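First, one chain by itself in structure tokens, the form predicted alone.
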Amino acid sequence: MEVTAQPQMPKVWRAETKPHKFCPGCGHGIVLKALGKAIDELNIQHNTIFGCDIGCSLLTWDFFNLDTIQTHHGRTIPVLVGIKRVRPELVVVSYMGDGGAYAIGAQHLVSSANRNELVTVIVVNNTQYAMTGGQMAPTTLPGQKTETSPYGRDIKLTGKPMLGPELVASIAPEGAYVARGTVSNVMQLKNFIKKGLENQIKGNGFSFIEALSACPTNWRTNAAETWSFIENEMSEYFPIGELRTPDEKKVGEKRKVTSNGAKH
């Protein structure tokens, strides 16, 4: 009896869910569905990686239907970035806490800004490192009590809380793209970082993106007493919106001239 070859149907991407294991109120969830929804707009499932840093970020490594890596705390951003150079075709996005991208991973943040690598990064902000119990992160806003600052943070010893965005739109060239949303505005922080898949789809250049998100279990507060923190306190400091968007012509015009091998 001769066998006929079934035909090979094409891998349907199934649009799944499943519990996220942060703490009740934690605003990574938050975050990754707006992620999640821009991978499925853009219908990029097939050719994206995920990688997440050490913190509670880490606890997306198997949240995705990706492929995905964990790194070594702060060096998501290095390792994504070797991804993106040996396999180009591929969008890469790298996941991190503010502990992750401003304090040990700032070398990295940095130079790759400065070099206007290909890759996608997201952080979010939650003012203190949250995973080891609440002490005083680079964000920490001024006068907020954390473990390691129990009467608040005193600026004149310890500085003033990083403006990360505003960083890497400084130093970045002309294709970057630099925003900082909130989860308090889902769809607008969607877009956000649909833009800077796009923006890496297109090779404009390096995209950034900062989530203001919550952690009422550190912060010690109840709903509304979160929700104000997140929409009074850290939006007045740390502001909504775009601060960095590519000049497609300009863009185009050094891709144009590169490629015809007149000027690197």
The other form holds:
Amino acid sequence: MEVTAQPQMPKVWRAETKPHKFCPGCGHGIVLKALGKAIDELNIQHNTIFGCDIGCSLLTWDFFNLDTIQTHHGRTIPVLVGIKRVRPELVVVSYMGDGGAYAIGAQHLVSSANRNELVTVIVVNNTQYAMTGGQMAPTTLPGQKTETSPYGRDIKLTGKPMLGPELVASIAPEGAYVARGTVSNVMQLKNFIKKGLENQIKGNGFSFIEALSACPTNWRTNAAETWSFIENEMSEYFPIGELRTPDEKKVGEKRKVTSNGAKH
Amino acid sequence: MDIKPIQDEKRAFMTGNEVIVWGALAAGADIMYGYPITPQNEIMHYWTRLVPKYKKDFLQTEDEISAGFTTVGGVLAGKRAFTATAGPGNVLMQEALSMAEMMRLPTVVIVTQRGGPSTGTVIYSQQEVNLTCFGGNGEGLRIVYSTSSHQELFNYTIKAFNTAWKYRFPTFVLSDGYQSKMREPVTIYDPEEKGITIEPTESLLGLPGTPGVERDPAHLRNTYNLEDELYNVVKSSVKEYNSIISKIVEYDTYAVEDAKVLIIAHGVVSRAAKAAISSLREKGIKAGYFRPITLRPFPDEALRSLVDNVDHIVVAESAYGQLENIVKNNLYGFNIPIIGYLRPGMGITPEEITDFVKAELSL
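Having seen the form predicted alone, the form predicted in complex with the partner chain:
Shown next: the complete complex, the earlier chain at its head.
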């Protein structure tokens, strides 16, 4: 059968492994499209190493025409740090979920940010552990129902949703790039990811992009509800935008950090 | 290797941890990733002092989990990467080493055993045999050298890198706190001057050419969808592991030709066992000694070939039966009484072994 219209895929996507393995409506495909476009535009396919975590992110192990290493839950950052330290000419991308970044791998995130490691970390925030069936995550919103918070997240017992970029922004040294984008604004997300890659290439410092993403399977939402959850509930708690850029000049001014680290 | 760290033979009197560093330098190690834990700390201390001179690298990580996984990263990138740990750190490191076992990554880990379980002591034990040989959620497809002297620390640190990169199984030098901290004479040398070839390394990632355009991408994973996929991967690793056993196993024997009592010990305890042989023989007891140098793979055939005329086997170790269990497994079907002189976390002297053998065997 002759196919006339081909889907528009970034050049770096591996066509042989498409269609991808994510659920219908999943946000991963959009984040990966933004990442693919950014890699295409920077022309770094030849020297980029893609590392993926455990969780739904592991389904990207054969996603790109990139040398790829699928690691353990939360351990993608140290594996890539290990690579980058001995092969600084490579561009390393750590692709992981919010559980990997903020719970089981939090010590690696904090310490590598503090060391200003030259890695670009992309965290896909879908407010829960999706691959294991929808458990509560550090990012689950107050009152949100998950398999391990069936009556809604009680923040008195389980704490407030973790603000990853704000955490990183408060500890990363000068030169770091920190931003939060969303799958509901792909162009902006791509630009954030591109800046995060450029920041590594220039040797400025740690680069961190969180992407608000969707999991209609575990959220049990239809398209309209999915969109609304990202645009209204998630965006309200997780503010979109850049938190740190390497060119910020704040001579004589102390950087303002609010109590929860959020930018106002 | 730009600058040879050692030229000609050099006699030295130094601690075991320093010897390990010279061994790693001689083997052409590129980078150490490490996290502080006693009694391995001085490996990092000496390494960091020599790093600028020999153009090496070091990264102090946030924990042993990270030290293990950064070592995995260094190896994936084609560098002779290593780390060192002990006790609870060895426990944390098993996660990364399980990945190395699955993906056949030539990681090198120096283990300086300390007392356990838990935080135990910072001093000494042989209680990390099970963990080092069989740790992780896997099949123990590892190579473990148990050293007994500073000369061996030097020799086997070099050999660990070569074995790892030649056969691509995670490789360990299993030492202990006594060996780490004591000083002993040692001869250090450039391995190539001794005819020892340093195995070349190979990158698994970041290969030349644009992936998907000039070549296929390297897509490396440790997760599989189906039972059969995983089974075939593990089966193939087991097959390859079994096929190289005869090239890797090493052991030492002493006075075994007419031995009726065979004393088995590994590591630093084997020195006490060997010394006990003479005093037992002076008392008319026909004692001999067997020492596995590789605990994984275990020199099973060598051991079995020695025991036909043996009446008693005594296993002496600073653990509660970890070596003894391995010995029993490997002597399945032989009807020889095996008794253990089992002293978890305690040093063992020749006199203790001699007295124990005499008392237990009513000789």
